[in-house]
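In the block that follows, a single chain appears as C-alpha cells, in the form predicted on its own.
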Amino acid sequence: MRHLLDIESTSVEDILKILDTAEIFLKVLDQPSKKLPTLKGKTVLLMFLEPSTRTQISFEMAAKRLSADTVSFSPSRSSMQKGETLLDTLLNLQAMEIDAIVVRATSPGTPHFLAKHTNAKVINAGDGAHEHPTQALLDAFTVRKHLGRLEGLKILIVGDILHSRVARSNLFLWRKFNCEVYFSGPPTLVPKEFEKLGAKIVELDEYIDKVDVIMALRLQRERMEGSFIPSQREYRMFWGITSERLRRIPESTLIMHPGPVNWGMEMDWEVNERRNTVILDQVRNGVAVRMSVLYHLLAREK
C-alpha cells in the first residue's frame, strides 16, 4: 500500500490488514505505557486545510503513540496567504524531509494531487464530499468489535448523504463485504444517483427495526447553498433518531455517528443511554486504526 487515498481503490486484503493490526494497537492503548518506538525518526505532517477536531487530534495522537514527530500546517498562517500555490508549498515541505502527509481539504482530489507530486506517504483525512477512508475503517473496526463480523450486514445511513464523504467511504467499504447498504434522508440530500453506486434509498421508518447498524450523519450546512430542508424541526420529525424511534430499534442494533452531533435534531440525547450506542467507541478506536494506517505505510516498508 503506497498511500491511503480512498476506500474505493483499497483492497479487501489491505482493509483487513489494517483492522487486524489495529486490534493489537488497541491493546497497547490499554497499557499504562501507551508509547511504542515503531516510528521513531519519522515525521508526519498534519495538513488540515479545513477545520477538524476528532480526526486531526486522533492522527496526532496516533503518530505520537508510535514515537513519530508531528508538524501541523495551518493555511491561515502560511505563505499560501501570500499567494503561494499548494504545489509550491508541498515541494518546500518535502525538502524538509517529511515522511507522511495527512491531508484534509475542501476540494475533492487534493490527496490524489499531492500523491502525484511527493515521495512522502499521503493519507486522505477527508477531501470535500468525496471520501474519508480512515473514518470508514474505524467504523468497520467498531462494528466488527461489537458484532463479530463484517460480512453480510445490513447498514442504514441516515441524513445528509449528498455532502457526506463518510457516507461514500462507508458505502464502498461495506459493499466490499457483501453488505446491504441503505440510505435515508430528505430527497434533496439523497439523490437517486447513489443507487448506481450500490446503495438502496429507503424510508427511515420502514427499515429502522430491520438493520444491524444505524449511522446518523451531520447536516453539513457549511457545504449547502440554498435551502435543503424545510426546518430543523421537520428534519428531526422525519429523519431524526428520536426517543420515540429509539423504542423501535432492537437492543442489538448498533447506533453510530461520526460526529460532531447536532443533538436534538439528528439524534435525541436519550441515544446515549443505550448499551449499543458506540459513538465514543468510534472515537477511541480511531486512534488505534490510524496507528495501524501509519504503521503499514511507514514501518512495513523497512
Ligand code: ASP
Second form
Amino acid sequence: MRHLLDIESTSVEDILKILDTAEIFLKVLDQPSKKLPTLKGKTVLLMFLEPSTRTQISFEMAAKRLSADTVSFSPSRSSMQKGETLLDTLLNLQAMEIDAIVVRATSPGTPHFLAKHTNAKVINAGDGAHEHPTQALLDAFTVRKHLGRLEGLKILIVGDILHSRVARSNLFLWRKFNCEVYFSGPPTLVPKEFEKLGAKIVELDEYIDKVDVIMALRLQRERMEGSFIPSQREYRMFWGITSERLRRIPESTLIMHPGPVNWGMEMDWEVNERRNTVILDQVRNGVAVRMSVLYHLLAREK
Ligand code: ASP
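Alternate state requested, the form predicted in complex with the ligand (shown: the form predicted on its own):
To see the whole picture, the full complex is given below, headed by that same chain.
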C-alpha cells in the first residue's frame, strides 16, 4: 500500500490487513503502558485544513502511541495566509523530512494531489464530500468486533448522504464485502446516482427493523447552500432515530454515528441507553485502526 487515499481503490486484502493488525493494537491500548517503539524516528505531519476533533486527535494519538513524532500544520497560522500555495507549502514541509502526511481538506481530491507531489505517504483524513477512508475502516472494525463478520450484512445509512464522505467510503467498503447498503433521508440529500454505485434508496420506517446496522449521519450544514430540509423538527420526525423509532429497532442492531452528533435531531439521547449503540466504541477503535494504517504505510516500507 503506497498511500491511503480512498476506499474505492483499496483492495479487500489491504482492508483486512489493516483491520487484523488493528486488533493487536487495540489490545495494546488496553495495557497500562500504551506505547510501542514501532515508528520511532518517523515524523507524521497533521495537515488539517478543515475543522476536526475526533479524527485529528485520533491520528495524533495513534502516531504517538507508535512513538512517531507529530507536527501540526494549521492553515490559519501559516504562510498560506500570505498567499503561499498548497503545493509550495507541501514542498517546503517535505524539505524538513516528513514521512507521512495526514490531510483533511475541503476540496475533494486534495490528498490525491499531494500524493502526486511528495515522497511521503499520504493519508486522507476526509476530503470534502468525497471520502473519509479511515472512518469507514473504523466503522468496519467496530461492526466486525460486535457482529463477528463483515460479509453479507444489511447496512442502513440515514441522513445527509449527499454531503457525506462517510457515506461514500462506507458504501465502497461494504459493497466489497457483498453487503446490502441502504440509503435513506430527505430526497434532496439522497441522490439517485448512488444507486449506480450499488446503494438502494429506501424508506427509513420500512427498513428500520430489518437491518444489522443503522448508521445515522450529521446534517453537514457547512456544505449546504440554500435549504435542503424543511425544518429541524420535521427532519427529526421523518429521519431521526427518535425514542419512538428506537422501540422498533431490534436489540441486536448496531447503532452508529461518525460524530459529531446533533442530539435531538439525528438521534435522541435515549439511543445511548442501548447496549448496541457503539458511537464511543467507534471513537475508541479509531485510534487502533489509525495505528494500523500508519504501521502498514510506514513500518513496513522498504
Ligand atoms: N466527522 C465526520 C467527517 O468529518 C462526519 C461529520 O463531520 O459529520 O466527515
